[in-house]
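A single chain, nothing else alongside it, follows as structure tokens in the form predicted on its own.
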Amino acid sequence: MKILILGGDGYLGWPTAMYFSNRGYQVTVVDNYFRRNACTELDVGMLYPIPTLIQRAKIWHELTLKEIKVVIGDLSDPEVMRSFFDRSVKYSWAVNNKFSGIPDTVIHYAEQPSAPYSMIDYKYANITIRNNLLVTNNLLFALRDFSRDTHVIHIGTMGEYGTPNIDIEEGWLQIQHKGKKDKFLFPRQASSLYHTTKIMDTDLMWFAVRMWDLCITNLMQGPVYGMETQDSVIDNQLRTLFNYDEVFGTIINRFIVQTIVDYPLTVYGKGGQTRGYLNINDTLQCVHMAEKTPAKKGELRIFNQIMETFSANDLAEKVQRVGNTLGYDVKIDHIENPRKEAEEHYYNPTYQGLLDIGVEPHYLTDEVLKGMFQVAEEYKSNIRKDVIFKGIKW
């Protein structure tokens, strides 16, 4: 099976590439280093240095004798996207430069992933909108023109739903109105321009499925935590990138690093904001199970990709408890909320679909947190307190 990973240099993209490569798939990754360049431009530090995508692919090949083909290119350019389907692709690195063939599955991570980044100002909002929507649209038209049977696995976000005062179903809602029934996409109400682009992604994909009978699985993912996977442990240079700043760092990852450098855990406002979370290893599982049981032609299949829910207060207290057992004096600081969001709300999402197709969850245990502390402590000297909180407001 041939897998094309869009955004293969990212926090989730690179672990996904190793995961599938290690299981015998033919893997090609493409990236334009957006995340790395944005971190440099905004001067937000990563926890540890990361080899380039080409260097990582070479290290992977040396250690495993398995090939991950690499393309460095901007997928918002339609010709770059189409090259993977019209046989004109030029690999930036490969053991064998022969065309791998049209992909059976495309895993789409290639989007600007940060709500704070999208809200810095109108320029960053424009970058987010342009990148995210053009990449998705380019993919859909390439599939229409060259390969309507290719299965797309798109990483959406639970942030599309917002925090409605009703239970959140898995993507769809049955409506009865004036004696008639129909099924519609679940009402969505994003809290940032990044999340708004993900809503637009879903609408673009639903259009393409209806018009061209494409087959798409949309994984509505919650915030991810962790850094080690079973494939990265063979060499530290294969670890995925890890941000701990306000712009690109997810909350659990940030709290771990804040604890290590005696920086009070930054809980926004009342701390009742509740979301669904999952371990990075479960992202890999979910994508794999979705690939093994693809959507049908003409189907937009939606799963809510979370494994458990926590409030910001819950997470701060968990990290505080584990940190204290490790000898840290962990303080929690409720700061003025820089975001416009409900700080106390109802939140009850359904997330059964991925379990039904075979995903076995990892939960946020004390042992998991201790493992994250252990890795982060190796790089304590790299941590910059000045990048943890920048106060981006909206």
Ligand SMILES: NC(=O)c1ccc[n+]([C@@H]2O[C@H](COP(=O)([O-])OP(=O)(O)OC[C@H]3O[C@@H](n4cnc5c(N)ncnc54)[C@H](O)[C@@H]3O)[C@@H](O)[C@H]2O)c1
Contents of the next structure:
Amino acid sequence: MKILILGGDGYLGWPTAMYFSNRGYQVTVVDNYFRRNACTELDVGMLYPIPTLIQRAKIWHELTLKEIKVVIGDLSDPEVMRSFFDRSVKYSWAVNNKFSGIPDTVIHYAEQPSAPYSMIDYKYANITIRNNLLVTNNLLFALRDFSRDTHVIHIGTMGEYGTPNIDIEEGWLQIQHKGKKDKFLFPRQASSLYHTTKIMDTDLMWFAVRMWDLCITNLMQGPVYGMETQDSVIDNQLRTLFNYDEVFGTIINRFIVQTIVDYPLTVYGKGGQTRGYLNINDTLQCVHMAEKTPAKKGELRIFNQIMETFSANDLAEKVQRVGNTLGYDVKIDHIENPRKEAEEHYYNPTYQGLLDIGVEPHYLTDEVLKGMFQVAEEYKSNIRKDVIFKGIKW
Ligand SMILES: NC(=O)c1ccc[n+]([C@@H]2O[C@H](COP(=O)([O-])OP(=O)(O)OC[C@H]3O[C@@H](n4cnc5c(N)ncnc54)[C@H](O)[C@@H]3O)[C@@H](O)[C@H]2O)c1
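Since the structure above is the form predicted on its own, I would like to see how the form predicted together with the ligand looks, so please show that one next.
Below is the whole assembly, all chains and molecules, this chain first.
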């Protein structure tokens, strides 16, 4: 089976590449280093240095004899996207430069993934809108023109739903109106421009499925935590990137690093903001199970990809408790909320679909948190307090 990973240099993309490569799939990754360049431009360094994508593919090949083909290219350029389907692709690195074939599955991660980044100012909002929508639209047209049977697995976000005062279903809602019934996309209401682009992605994909009978799975993911996966443990250089700053760091990753450098855990406002979370290893499992049971032709299949829900206060308390057992004196600071969002709200999402197709969840145990502390402590001397909080507001 041939897998194309869009955004293969990213936090989720690289572990996904190793995961499928290790299981015998022919994997090609493409990336334009958008994320690395954004970190450099905003001066929000990562916790440890990451070899380039080509270097990582070479290390992977040396250690496993398996090939991950690499293309460095911008997928918002339609010709780059189309090259994977019209056979004109030029690999930036491969053991064997022969075209590996039209992909059976495309895993689409290639987007600007940060809410704060999209809200810095009009320039970053435009970059986010332009990049995310063009990449998705280029993919849909490439499939329309060359390969309508290729299964797309796109990572959406639970943030598309917002925090409605009703239970959140998996993507769709049956509505009864004036005596008649129909099924619609669940109402969406984003709280950042990044999340708005994800809603628009979903709309583009739903359009393409209706018009051209494409097969798409949209995984509505919550914030992911962790840096080590079963495939990365063979060499530290294969570990995925880890940001702990306000722009690209997700909350659990940030709290761990804050603890290590004696920086009070920054809970925004009252801290009742509740979201669904998952371990990076479960992202891999979910994508794998979705790949094994593809969406049908003309189907936009949507699963909510979270394993448990926590409020910001719950997470701060968990990290504080584990941090204290490790000898840190962990303080929690309720800072003025830089975001416009509900700080106390109802939150009851359904997340059964992925379990039904075989995903076995990992949970955020004290042991898991201790494992993350262990890795982050190795790089304590790299941690820069000045990037933890940049004061982006909306
Ligand atoms: N990490 C999370 O907690 C999380 C949660 C919910 C949803 N998601 C979604 O999952 C996907 C992957 O997230 P991530 O955390 O791995 O982000 P990431 O930024 O680490 O990975 C995205 C990768 O795509 C690349 N990319 C972006 N635009 C590109 C373009 N035009 N051409 C080529 N490559 C491009 C980036 O350089 C980056 O390497 C994103 O769509 C994100 O919205 C992530």
